[in-house]
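What follows is one chain in structure tokens, specifically the form predicted alone.
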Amino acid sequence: MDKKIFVYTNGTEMSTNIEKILRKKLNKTGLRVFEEYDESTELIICIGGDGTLLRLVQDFNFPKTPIVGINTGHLGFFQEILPEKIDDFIFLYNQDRYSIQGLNGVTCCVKTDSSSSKHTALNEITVKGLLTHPVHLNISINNSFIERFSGDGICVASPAGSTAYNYALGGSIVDPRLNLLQVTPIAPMQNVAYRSFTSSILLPSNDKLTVIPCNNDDCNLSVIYDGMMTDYKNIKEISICLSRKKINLVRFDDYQFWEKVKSKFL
């Protein structure tokens, strides 16, 4: 039986053009491309950087069906395939000569006076004061209380957005088969008035990190998760951890993490 294939695409110029001659090939050699995806779908081809990606990842909400990405955008971190290795790639594909890696997201749960609301994403979910403003948060983990911290706002990175974001902000990179939680501060203050941390947390995976507002002026945030934000009035509390939710990944056999950071970053 032909197995069924997905393409999605971020319906640039060079990414259109990368589709059309990937659906030629793919059609060659019995994998057929389906306009819809449905749980049926055994490949999901991703033509695009990185944020298309995490775009992808939010419009199936965790898709389970594997995926695999061509790279047409900058870094292409998550991208495994360069558009001139199509051909390896279906042959290896056909072959079954690849693995799943699985990547684990960071969720929230955000409560105000009024609402309860839940945002899940791959990257990382980063509490900010609205309009720049610092903040002064009452961090805690598992219940037990951390740290008053005041700056700019926290990150909260899964292993698959540490080299995201989080490494912007000074975190540390790390591999993804550790799986944990790193908080990294963003502009954390650090005088006479205030302590905070001034560098990252790393948290096992069961953890859970609460952040409470410390006073009416800082009831107003910003949360963003892999780049889509909600601002919230009165809120109440918010509660962290890494998500059950995973994307699967395909990984040929010449992938190796520390290659493909080196090659990236260095």
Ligand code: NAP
The other form holds:
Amino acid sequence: MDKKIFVYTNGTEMSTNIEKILRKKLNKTGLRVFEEYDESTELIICIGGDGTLLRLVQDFNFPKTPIVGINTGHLGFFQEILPEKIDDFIFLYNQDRYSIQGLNGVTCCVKTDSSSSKHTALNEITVKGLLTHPVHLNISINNSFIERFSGDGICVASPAGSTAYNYALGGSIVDPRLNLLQVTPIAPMQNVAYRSFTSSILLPSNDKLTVIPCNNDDCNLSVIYDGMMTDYKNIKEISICLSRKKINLVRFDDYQFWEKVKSKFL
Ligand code: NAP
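Okay, that is the form predicted alone; can I get the form predicted together with this ligand now?
First the chain shown before, then all remaining chains and molecules of the complex.
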């Protein structure tokens, strides 16, 4: 029976051209492209860069269907296939010669004096002051008070997000086989008045981080999940943990995480 495929693209000229070529090739090989995504879809092909994959994940709320990326973006760290390797991909996929890499997201619950909202991101949840205001946040791990953080904010990354904003902030690259949460300070203040951790801290996968604004001035914060931002007023508490939601990326035999890191970062 034909396998059911859904194609998601960022709509750039290059991606649209690749999509046309891909559709022709798929139709010849028993892989049928459907115009709608539903749970019977067997593969999602994402044409674009990492940003496109992040949008797909939000649009389809962490679909369980395996996803494979064709890179037409700038970096393409998540993306497995180069446009010129589409034939190889179809051949290997049809022969079931691939594995699945599960990547968990990170989730937060924001409680204000009048509401409670959840966001889940694949890369990271960032908590920052509005505009350029530094913030003072009481940070607890599993309800045990750890530090009073002062600075621009904190970035809480999943293993998948360790190579994104987290890395730019000086955080560590994490092999995604290690399921952990990385908390990286953004411009921590260090002087006689304020003391904060200046390096990332790593938490086991089932730990919970809680952020409580220290003063009334710190209760208005931006919460950013994979680049999408919501500003909140009168925040009482934000709790952040690894999400049970995950995506399943298709990886072929030659995929090696550290080779990918080397090729994209060095
Ligand atoms: P964007 O400005 O288009 O993306 C920023 C860059 O991050 C792009 O080059 C993107 O790759 C790359 N990227 C995304 N996820 C990655 C990952 N897991 N590993 C390595 N690189 C990754 O914005 P966007 O498309 O909305 O993406 C939002 C993401 O941007 C956020 O989740 C955050 O991690 C990242 N970000 C980075 C910085 C920084 O580095 N200073 C600042 C803010 C946000 P492609 O070129 O393939 O799309």
